[in-house]
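Next up: a single chain in C-alpha cells, the form predicted on its own.
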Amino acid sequence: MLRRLGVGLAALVAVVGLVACTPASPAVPGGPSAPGETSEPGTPAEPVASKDVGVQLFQWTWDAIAAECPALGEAGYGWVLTSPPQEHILGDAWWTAYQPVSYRIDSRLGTREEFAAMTAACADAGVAIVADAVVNHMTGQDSSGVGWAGSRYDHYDYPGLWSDVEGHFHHCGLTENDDIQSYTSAVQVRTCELVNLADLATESEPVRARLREYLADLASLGIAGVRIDAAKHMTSADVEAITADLPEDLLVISEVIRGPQEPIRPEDYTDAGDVFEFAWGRDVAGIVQGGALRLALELGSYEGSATYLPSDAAWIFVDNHDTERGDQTLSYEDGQDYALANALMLAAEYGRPVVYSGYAFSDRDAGPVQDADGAVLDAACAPGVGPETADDDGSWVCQHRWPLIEGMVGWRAAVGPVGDGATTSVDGRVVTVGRGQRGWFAASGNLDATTGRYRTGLEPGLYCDVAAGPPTPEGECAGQAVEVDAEGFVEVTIPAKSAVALHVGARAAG
C-alpha cells in the first residue's frame, strides 16, 4: 500500500496558525492562492499556512516535547520525530534506545501515559508526532539482561515475544558471527546482522503479525506517523506488510541509507511509502562550504540527479542523530556553515525538510544527561541559542530554535513549499529565491557582507527579516525591517555565510 503525507498529518500540517505577527491582511476570497501564485490584482497576498517542516527532537523526553510543542507550532513546524519509545536495554549510551526488549511503551525517555499526554498535547498546539519504530532487530546484547520496565531477555530469547525455537530470527550462515561484512550483497544485508542486533525473520507472518501488533498500539496513542528504522535490512515487502493495517491516514518513512555502488537503493522502498534521501545532506555540506550556494538549490531537481528520490517521495535533513556522528555531513559544530545549510533546505523546492535537534557531545557514543536511575532529564533550551553558543557535552543545543533556522521555518510555512511562481536568481555567490508576492529569500555564501538591490516581488511596504529571527508576539521584529520599494526592490547587506528573508506574515509595523 503507497502511503505518502497522510491525511491526518496533513491536516495538522496544513491552514494552522503562523508566527505572531502584525494583523493579517483580508482573506483572499475562495481562499489562499496556491504556493508560489500571485493574488488577484489590487488584492493583498495572504501566508499559505502550509506547515510541511519535521523536527527530530533526538532523545527528548515525552513531558518536554509536550511542554514544547506550542512554541513549535507558533514556529510553523508540523511535526515531531521522537526517539523509539519502547523498552530497551540498560546503559547510558544513545544507542541503547535502538535495542528493543520488549514493545511495552515505557523507557527512559518516559511511561506510556507520558507518552499518549505528549500526543495529544502537541496534538493541541498544532503539531503532529512521529515515533521511531525499531522493527527490524532486537538487542546485540550475548548475555541475558534486564530491560528498563523489568522484562527478562537473552540475545535470541524474549519470553512471550520471540524465540529462536520457533524460527523467529536469521542466522545468515554467510559471514563470520553472522555479521554483514558486505553491503554490496543485499542478502548479507537483508539477511545477516547488523553489529551483532539480533535480526527478526520480517518476512515470517507470524513476526510480521506482531510487528503490527505494536505500530498499531503507537497508533492507538495518537501517532500521525513512524519512522522505519533500519528498513534497508528488510525488504520493501517486508516494511509494506508490517504497516499494511496501520490507519490509511498514517505517514511511513523508511530510512533507507543511500551507498555508492550498493544494490538496496531508496528507491526500492516507496511503494512502502515515503523516504528519507540521505544523500542531500552529504551534498550541501560541501556546497555551503564552498559557496556556490545555488547548487544547494538545484539537489535532486537538476537533469542528471538520478542519485535522488523524486521530490513527492522524499524527506531531506542536514543531519540527524547517526550523521551528526560522522564526517559526511554538517553538524551543530560547524555553527553558521550548519545554520545557513538549514535555511537552504527550508527554501528549497526538492522534497520535505526534517530538521535536526540534539545535545552536545565529545564521546560519540555519549547518551543524554540522566539521573541516578538513568531516566533522561528533561530538555530545556537556554535564551540565545544559536550557531555561536559554546555547547558544553551534556547540554541541549536546540538547533530548531536558532534565529536563522526558526526564522525561515515561519518563512516556509508562509510562503508554502513549491509553486509554479516560484523563482531563483544567482549573482555571484549569491542566490535569492521569490515567491510571488508571498516571500523573498536570498543567501550569500561570501565570506564577507554583501550589500546589493534586488527585485523581490512582494507588494511595497516594510517586511521583518525573518532570518534574524520570527517576530515577536507583539510584531516587533528580531532584526531589521526592510523596505519595499515602489517598484518590488530592497537594498539590503546580506551578513556573511547568511540570509535574508522576507515574508508577508511578517510584516513589520511603521
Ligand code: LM2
The other form holds:
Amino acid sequence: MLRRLGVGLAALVAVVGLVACTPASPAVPGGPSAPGETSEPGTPAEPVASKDVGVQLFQWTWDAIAAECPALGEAGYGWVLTSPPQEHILGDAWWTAYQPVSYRIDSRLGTREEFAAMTAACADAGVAIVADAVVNHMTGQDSSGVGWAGSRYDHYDYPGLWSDVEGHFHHCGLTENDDIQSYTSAVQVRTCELVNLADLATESEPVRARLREYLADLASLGIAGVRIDAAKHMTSADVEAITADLPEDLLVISEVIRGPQEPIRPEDYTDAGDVFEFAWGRDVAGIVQGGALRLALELGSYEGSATYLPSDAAWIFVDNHDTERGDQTLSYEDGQDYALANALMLAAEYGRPVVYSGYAFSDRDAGPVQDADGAVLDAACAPGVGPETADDDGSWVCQHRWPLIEGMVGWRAAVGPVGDGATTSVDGRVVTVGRGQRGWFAASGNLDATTGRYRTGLEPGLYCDVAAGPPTPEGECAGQAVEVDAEGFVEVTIPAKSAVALHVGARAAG
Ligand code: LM2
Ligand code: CA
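Could you output the structure for the form predicted in complex with this ligand, given that the previous block was the form predicted on its own?
Now the complete complex, all chains and molecules, led by this one.
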C-alpha cells in the first residue's frame, strides 16, 4: 500500500487565508504538488495556499501547541510533528518519551483530553497534527518501576499489555547482551535491542494487532499522521502491517536513518508510506558553510549527490531532535548558516520540508523545563527570536519564528512546492529561484553583501522582502519593500549568507 501526503491531510490543512491582502485561491486538486503547476507563464498571480510544510515542536506540551497553532496557520505551516504522546518512564531527561510504559495518552506533555483539544484547536487553525509513534520497543530499564500515568512495569513485563511468557519480546541471542552491535547485520538491527530497549516481536500478529489499536486510538483523537520511530529496527512489512488499518489518507513517515554501507536502506520503506531523508540535512550543512549554494538546490536531483529517496516519498529537514545533539547537521547554534539552510530547504524542489523547533541545551540529555512534579512547562516564544538571540539552557529557541524561516514558510505556501526548474545559478554562490508570477527568491553564500539586477517572473509593483519576516497582520512589510519594474527586473542587495524573497501573498502597499 502506498501512503503519500494524501488528499486527507491536504484537505484538512488546505485552504486557509494566507498573509495579508491577497485572498487564497482554492487548494490545488489532488494535493499541492502537481509539477509545473506554479510557474507556467500566465498562471494567476495569486498564492496557491500550499500547506506541505511541517514543523517539529520538540517537547512542546499539547496546550502550548494548541496555543501556537493560529500563528502557525497564519505563517503557512501545514502540520506539527509532536513528541511521543504515550505513557513513559519517569525521569528528567528528554528521552524518557522514547521509553513507553503503556499506550495510555498521558504523558508529561499533557493528558488525553489536552491532546484531543490540541488536534481540534489546530484543525480550526488549518494545521494538522502528526504524532511520533514509538512502536519498536518498550523501556530499557533493568529494574521494575512505575510510569508517568501510574502503570507498573518490568523490563519485559507490562501488565495487561505485553509479557515475555506470551512471546511479545525478541531476545535475539546474537550478541553478548542482546544489544545491537553491528548495523551491517539486518537481523541484529531488527531483532536485537537498541540501547537495551525491550524489543517488541513486531512480526507477530498479536503484537501487530495491539499496535494497530494504539494507532487507531490516536487517529480517533484527530491526528492526521504518524512518524514511525525507529522504523529501521522493524521490517517494512511490520510497518505496513501496523499501519494497515489507518484511514487511507493518514500520513505515515518512517524514520530510517541512512547509513553508509548498511544493508537496510530508507528506499526499502516506501511501500509503507513516506520516509525521512537524512542525507539532505547532512549534505546541506557543508554546502551552506562553504557557500556554494547552487549545490543545495540540486540535492536529490539528477545533478545532485548520489543516493536520495525519490522526491515524492521524501521528507527533508535541516536538523531534528537527534541530529541537533550530534555533529552531522547544523543546529540553532550555527545561527545565520542554520537560518539560511532552512530557507534553501523551503525553496528547494526536492522532497517536502520539516522545520525543527526545540529548546537550548548544553547537556545532550537535559530535558525541557519542568515543574516540581516533572510536568513540562508550556513553551512560549520570546519576541524578537532569531539567529543572533543568545539562548540560555532550557529557553525555547522557536526556530519556526525566526524571521527568515517564517517568511520563507509563507513564501512556499504562496508559490507551492515545485516549479518548472527555473532555478538559476548566478555564479554558484548566488542563486535565484523563480516561481513564475507567484514568487522569486535569491540567496547568497558570500561573506559580504551582494548587489545585483535580476530578472523575475513577477508582475510589476512593490513586494515585501519576506526574508526579513512575514508582513505584519496589518500588511506592513517587516523589512524592505522591493520594486519589480515594468520589465520584471529587481535591483536588490542580498545580505551576507542570507536571502531576498518576494511573493504575491506579500505585496507592499503604495
Ligand atoms: C529514535 N529513533 O529511531 C529516536 O529518534 C531517538 O531519540 C531515541 O533515542 C531512539 N530512537 C529510541 O526511540 C533516545 C535517546 C537515547 C535514549 C533513548 C531511550 O537518544 O539516548 O537512551 O531515547 O530513552 C537512553 C540512554 C541509554 C540507555 C537507554 C535505555 O541514553 O544510555 O541505554 O536510555 O535505558 C542503556
Ligand atoms: Ca526491533
